[in-house]
Amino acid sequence: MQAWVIGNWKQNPATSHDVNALLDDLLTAVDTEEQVVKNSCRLMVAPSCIHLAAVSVRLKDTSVLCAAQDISAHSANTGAYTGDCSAQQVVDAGATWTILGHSERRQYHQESHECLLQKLTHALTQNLGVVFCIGETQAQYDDKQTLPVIDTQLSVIKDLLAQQPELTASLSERLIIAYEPVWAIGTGKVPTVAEVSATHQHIKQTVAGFADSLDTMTVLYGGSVNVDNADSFAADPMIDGALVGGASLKAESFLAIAEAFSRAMA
């Protein structure tokens, strides 16, 4: 099983400019770390939309894969919905996985249920991979609400299979779950390696009790993951890899904790 490290840029990096001296900067970094990162880990980063084929055409041909950082839920390829970006229009554009869930999303557009429902389904049908995002508020962990929020979270996945059975064969290989911490995200507060290995079990433990064909589901960690605890989140088992925000904007520190995956999954 290979781990998997991806890099959200956000709202970064504000030009075209600043995005090529990232990607070269990464790809100079991959290009002499190959041999160390692609045989157990998969490297993947998100850029804005704006700038996201462009980014698709230089990581063409590369190990590194391209991601879109949202999708429509209203439509999956065309409408009237001024803004949006549809599913069939970012992999027109070069991506072949999006993030959908994220904590920022769910505060600041009041993503529900029913919105990720339809931005999953839509991304599936038009062969995109998904980024699950799911994590509990600062509240919600004071309060030891963690396992409940998530399971409220997951269940957008078993309602899927429930409207799409067809989906389920697939799936494993199509969906990864992303653990965040909102009150980890960008904070420097960081859940204990125990804290957040026991979470990933229970993650695995139900979307397994969703279909037999999830009992593989790969969970990532994100939240202020960075090249100081990298190593102790990727030497814990049910840790599969990282969801890596303000890290990943510098190819040195990326191309670090994508190192500490290949260290110990080898």
Ligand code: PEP
Given for the second form:
Amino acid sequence: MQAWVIGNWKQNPATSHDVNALLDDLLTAVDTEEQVVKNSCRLMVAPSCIHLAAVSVRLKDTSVLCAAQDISAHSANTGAYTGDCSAQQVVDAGATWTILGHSERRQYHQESHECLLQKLTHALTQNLGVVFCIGETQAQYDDKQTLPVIDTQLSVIKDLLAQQPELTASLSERLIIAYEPVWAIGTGKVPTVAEVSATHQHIKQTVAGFADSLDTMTVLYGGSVNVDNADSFAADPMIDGALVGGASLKAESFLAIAEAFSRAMA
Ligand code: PEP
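Could the form predicted together with phosphoenolpyruvate (PEP) be shown next, to go alongside the form predicted alone?
Now the complete complex, all chains and molecules, led by this one.
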């Protein structure tokens, strides 16, 4: 089995010049460390929509995959939806995956169950893989509501399969779940590895309950993963990789996290 380390660049870097500088660093290092990273850890980066086409051109013929950070809920292709980018458009720009349901989208754009069901459907229709983010807020964590909250968020997948059972066979290849406690994102606070491990076990069991073919679901941890804590997350067999925000904006820290997961897979 391979680990996955995915960089979510969010609304960064500020300029095309800075995007290219980050890619220069990343690709030089990936070339050097090809053997370590390539065989046991897949790498993916998700630039902002404006940089997607340029980044995907530079990543073509490398081992690093390119993802969108979001797609339109309204249409899989074209339409009068000002400001949106569709699944078809991000595929045309070179993305092969998209992040969906990131907590910042849920919080700042009020993304609902129905909205995410639409986005998942559009992504899969256009053959985009989906990194589906779930996770509880600080208040929900304090109230010991983590598992019920993520069960509700995961029910989007159950509803998707009820609507489109034909997706079942191929879904495990095209879906990755990222468990990201909202209170750990960008805060430097992290749950214990034991807590993450137990939550991942629950996620894997829950998704396997939706369909037998989903019994090997890849589940990543996200939330303040950095060079210092990556080894401890990587060492747990329930944690199949990391979705990385801040630390993905420097090639050195991003690749150090990837190496931690590569070592753990070896
Ligand atoms: C994220 O936003 O997906 C994330 C995990 O951010 P950070 O690593 O900065 O906490």
